[in-house]
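First, one chain by itself in structure tokens, the form predicted on its own.
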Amino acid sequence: MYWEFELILFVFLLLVGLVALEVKDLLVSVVMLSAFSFTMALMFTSMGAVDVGFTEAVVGAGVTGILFLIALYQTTQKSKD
């Protein structure tokens, strides 16, 4: 319906995914993966699948992001020198 909006979301989705893969800091990677899931929720909603978009926002961006943060803060950081 709104192909311009979907194109902008798709380009942003690609950029966020590449940043999440290439960044060295795990906290930034978790934030980028949450932004990726939220962008996917916006894409699903713009395509008319509101129930799938809502589920993606709650589970993908919300619960999974929190679980990743908890796992990240439970681990120890060791540097390779």
Given for the second form:
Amino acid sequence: MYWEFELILFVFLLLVGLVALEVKDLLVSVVMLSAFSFTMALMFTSMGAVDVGFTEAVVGAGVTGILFLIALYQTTQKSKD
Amino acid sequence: MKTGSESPIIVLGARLLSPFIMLFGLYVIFHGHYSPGGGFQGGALLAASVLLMRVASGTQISSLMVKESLTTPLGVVGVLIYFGTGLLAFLMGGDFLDYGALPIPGLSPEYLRYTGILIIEIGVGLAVMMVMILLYDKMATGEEEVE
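Got the form predicted on its own; any chance of the form predicted together with the partner chain too?
Shown next: the complete complex, the earlier chain at its head.
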């Protein structure tokens, strides 16, 4: 019954996932993965799984993004091509 | 990651946002037994509020909220709350984690289960929060310990 809303979310999900895969800058990739997780949380909520969506929003979009960011700052980028 | 951000706007924004995230985490933990949410989600929210301060202002300032040496002991305390509640019910004659057998006087069995789930969720939330902060601290200072 919410198929229009879910269609928009699916298109946005594909777009964000492709950008996260194809972009050169890893910081942009981390932010796009957070956006991907948040879109997934919205989709879970619209399908009725509020608890799963809650966990996805907190862990996927919040804590995992911070951990990726720390891993990014702890490693150095040697090549400049 | 010792120094943190130089910008006062980012630090001020994180300071404004962090208490509200923490309050919402406490709400999620204490309402977890009759609404969506629970110990894990609330603990992750509490950890997110501390991690926001750590990312924004560096480890030195934000260790005023949760000290780095405090994370492992409090995580162990959270696990012990969970395990101790289950074992107490087991020793009082019920099954493991059978909240109806908890020895709290003056409560009917329904309210015993209600209170037992709340105690379990406080333990789970404490353990999840502290382990997530511990992961961040170990990842942020890992390079210096190796050298």
